[in-house]
Structures are given as C-alpha cells and as structure tokens.
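So this first bit is one chain, no partners, the form predicted alone, shown in structure tokens.
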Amino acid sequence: MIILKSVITTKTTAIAHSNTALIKYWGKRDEELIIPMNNSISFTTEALTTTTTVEFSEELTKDNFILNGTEQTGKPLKRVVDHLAIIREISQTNVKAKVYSENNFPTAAGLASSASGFAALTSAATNAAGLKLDKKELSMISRRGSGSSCRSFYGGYVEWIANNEQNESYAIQLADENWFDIRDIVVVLKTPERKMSTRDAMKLSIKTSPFFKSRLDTLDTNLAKIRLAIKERDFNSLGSVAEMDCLSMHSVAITSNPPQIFWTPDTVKVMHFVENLREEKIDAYYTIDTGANLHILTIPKFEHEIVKQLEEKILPEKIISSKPGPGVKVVNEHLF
C-alpha cells in the first residue's frame, strides 16, 4: 500500500451504496483482519445509500458518532472508533473525529447498511486525513470494519477476493453498472431485532453447523456460474444460482447450534410469492441476507408488475426498487 504523508483537512463527505450479495460470504478465516473463507460476488444498489461526513479536529477529546440524528454509544460507537483508529495509524495522527452518518434505508435489518456505512466512513475519513489511496487500498482498509463494505467501492458487479498470491483480500469490479440492467426490489417487512450479530452467527456456524464445509465445497462452481452469467448477461442463470446460494447459506445458519433462523412467517410468504411469479412466467428470484427482509431480483420489464402484486398481496412496510448503482464518491455537501 502506497501512503503519502497525511495532512489533516477540515471536513469530507462521502456517499456509498449498499450492495446485494449474489454469492454470499459466511465465515471468516481471520476474525481480526476480516479475511473471509470464500470469495463473494455482489452488485451495488443505486437506491440504498449512506452519506457520511467526517471532520478531524484538534479541539475534540474523543470521537463522536451520530447516526440518523442519534448519538451512538456501545457497540455501534466502538466499531466506528476502532475503524478510525486504523485510519489514524495509517495517517500517523492522533486527532479525534466527529462522524455524522445518514442511511436512507433501515439499519441493521439485513440490508447491508454496514456495507455502505463503512465504505462511506472509510472514504470520508481517509480523505479528511489527507490520504491518497486507490479503490483497492480503500477496500482493504474498509474490509476491516465491515467485510462486505469492500465491495461497495465499485459500481456494478463486484467480487471480493478472499486472498490472492500475496495473501491480500480486496474487491475488484467484474462489470460496471451500465453493463447488465437488472432490478433489485427490496421488500422491507416488519421484523424483530436480531438476537445475534452477523459476526457472532458466522463464528457459531463454523463451529457447529454440519453443513458449513459442504457449502464451501460448492462455492467455486457457483462463483464461476455467476461470473459467466454476468459476462453473458444471462439473468435466469444469475437469479437461479443466487437463490440457491441464499438457501445454502441459510441452511448453514439454521443448522448451527443454537439455530440462527433469520426468517419470519412473512419472509417465507414472500419466498412462495416469488415462486408463484415464476409459475406466471415472470422472471424473478429472491435472495436474503442476515435478516427477514428480502431482495427480489428481476429484469426491468417485470419490475412494475412485481411491485403491483407485492402491494396487493403482501402489504410490506416498504418497497424499494433499485437498479445497479455506482461506487463511492466524495461530495461537497456536508451533513454538518
């Protein structure tokens, strides 16, 4: 990593987009450095964003973190403070920071808010600290705050490399947001708060699920199928593999001890709804991260019909429809 001498600037704001995993990562080989057991592939979602402003100031005696207008304490604050400590170490400064962040979608609801959150934080904080880093370097830093955040630095379709020949782990872009126009219809349900964090659930699965290794054994094949589907713009191949990988990941979580069941009855209702759409010759597939909310993947011509049926038959809390979006960008409009 090439690092130029850090010169603390006043304030920087960055906007990052969440990403929807098509091939998911579940489990880490290094908990401290956030090195995953397997590669993963996602696409960046245009509609789901985090905006973060970071200001380093000699006047501050501690780091402050405001999320969606509420000052954070406990674990949320600690994660941000720990990440700022990594950036301070790289930039060779001890100056504390004020962090304001806003999500335009539900936080901690299985919609990858930590992905957009830490991508925006890393971009804004490194820029405010005067560091000049490329996207590969930024993704390697951001990964240490939230693994999936490394994929949000790029637009379109992105792969997170578990490790290369130099034992580095970072994200690469497979295709930009204009290459393959699909839709991600996010179905936000009324969901209970998760009892266990994603990190703890992963550790539990590695130790206790009898299917953990079996899933790893199938991933190289599925990764290759998704790469080919993106290259050839083959939606049905992409959707069917993504749906099966989702079920595979959740089967590992469900067979952990104790079981990690992220779904609610409404989640299962939407899963059957998507299966019925296919019987109606509507191309649609679901994928679910670590929560009860779902992503329905489809192509543009079916978008409005699916949204209409969701509103009539499911009545979710919210529907957010998105196309593939861009990577992180620094903007001039600050939150404070």
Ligand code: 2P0
The other form holds:
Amino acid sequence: MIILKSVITTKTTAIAHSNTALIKYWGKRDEELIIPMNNSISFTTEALTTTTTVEFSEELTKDNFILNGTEQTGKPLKRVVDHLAIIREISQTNVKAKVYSENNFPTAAGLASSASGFAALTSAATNAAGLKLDKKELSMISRRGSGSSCRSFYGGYVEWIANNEQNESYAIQLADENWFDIRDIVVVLKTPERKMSTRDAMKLSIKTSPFFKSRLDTLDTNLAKIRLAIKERDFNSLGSVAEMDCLSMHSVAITSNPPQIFWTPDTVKVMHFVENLREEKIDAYYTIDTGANLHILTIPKFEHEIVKQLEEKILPEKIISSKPGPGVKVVNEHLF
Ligand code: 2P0
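Please supply the coordinates for the form predicted in complex with this ligand, as a counterpart to the form predicted alone shown previously.
Time for the whole complex; same chain goes first.
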C-alpha cells in the first residue's frame, strides 16, 4: 500500500453493519497481524449497526472513546487506541482523536459488535485522517483491529481470504445484498458473562482441541458448497452447510481445555425448536457465535411464522429480524 502523507481533515461519521458467519473464522495463523487459519464466509446483517464519529484534534492530549454514551477505559479503550495507532502510522500523524460510537444492539453478547465496531471505526478514522483508501485496503487495516470486521466493508455475501502465503489477508464480495434474499432471525437470550474472550478462546482451541485440524480439513469442501449455494440461491444447501460448520466450530471450542461451552440450556432448546420447524417443512437452520444467542436462517416467506412460534414457545429476551445489508457508508450526520 503506497500512502502519501495525509492531511487531517474533518470530523467523519461512518455506519457499518455487523455480519453473520456461514463458515466461521476460528483460529489465527498470526496473532499480531490477525491472519486467520481459514477463509470464512458471512453475510452483512442489515439490522445490526454501529455508527461512529471520529475527529482528530491538535487540542487533545489523549484519545477518547465514548460507547453508547459511556466513556470507556481499560481494555475497550486500549483496543481503540491501538487501532488508531495503526491508522496514525499509515497517515504519518500523531494527532489524538475523539471517538463516539453507538450500537443499535447489545454489545459483547455474541452478536459481532466488534465486527461492525471496527469497520465503522476504520472507515471513519481513515477518512477523518484524510486517507483515501479502497475497500480492500480498508478491510486489511480493519482486520488488525478485529478479524471479522474486514467482512463488513461489503454488502451482501462476503468471503475473507486468509491468503496464508502472502500475509495479505482481505475481504471480497461474493454477491451483493440484493442477490439472494434470506432472513436472519437473531434470538437474543439471557447470556451469562463470558469467562474468556473470543480471541483467547480461539487461541486455546488451536493449542488444545484434538479436533482443530480435522475441522480445517473440512473447510475447502464447505466453502465451495456455500459459494455455490449463494451463486445458485439454494437456501437449503446454504443453511445446512452453515449449521454443520457452526457445530464443527463449537465442537472444537467444546473440546478445548478448559472446555469453551458458549451455549446455555435455552440455546439447546432453540436448536431443537429449529429441528422441529424442519419437521413441519419450514426451511430453517441455526448458527451460533461465541455466546448463547442464535441466528435462525430462513427465507422471507417463513419469517413471520418462525417469529410467532418463537414468541409462543421460547419467549426470548429479544428477537431481531434482519435481511442481508449494505457495506460501510460515510454519512453527514455526526454523533457530536
Ligand atoms: C466469525 N467469530 O466468523 C467467528 C465465529 C466468532 C465465532 O469472528 O480476535 O471478534 O478480534 O479477530 O473478529 C469473532 O472474532 O476476533 C468471530 P478477533 P473477532 O464470525
């Protein structure tokens, strides 16, 4: 990437959507640069958004990060400051920044808030620093803040290319958000506080799960199946492979030492609920990230019926229904 010295310009606001992985990212080959062990595929989730405003100012003596109205300290602040440091290095400046961010969904509940969070931060901060970068470059910078965020730069269906030979790892769009209309019904359950971060859990899996390598061996086939399912708009193939890959990722997590079990009894209840939907000839599959919550994948004609049955039989804390959404956008309305 050739960057000329940038000119710190102005306050910038970006909106990014989270993404739901159909083939999961689980394990890094390079912890520092955040290069994954495997390619992953996701779709961008329209209903889950982070809005972030960044302003660099000579008057600031340190970076500030306000999330959902609360000034952040400790780890959340450090991750933002570290990411701003990468952007400052590229733009050859040492000016500090003020960062305001708002999520429209529960933070750190396994709903990929770090994906939309770092995508919005990277887009707003690079623009505010006067850098003009394309999406491939943005996805590579964002990846270093949080791996899965690189997939949120594009709308629709997106693949994160591990590119293990060249240390250049970035996202590409497989199909836009209008190509294949599916629904992601996010079932928000009571989630116990996570004992270990996703980052540490992945690291532990590589070191201790006897199934880590076996999972990697299944991925080329499953990635090819998902790419084909997207191309042919084959929902049952997409859903069944995504559900299998979710179970494969969780098998690796569960067989780590100590075991990483992200599910609660309610998670398993919803898994059985989805199996029962299929017996009723309702096309539905689940996928789960690092939390108790589930994403029920379906097609538009079954959305209403599934939400109705969830309300009757499960009573979750919240149901958020989403379709595939767009990539990151810079907007003119600022948070401060
Ligand atoms: C995914 N997850 O593909 C997988 C499935 C969680 C389970 O990407 O360490 O927060 O910051 O790169 O991006 C969550 O991982 O981890 C994630 P870091 P990130 O969506």
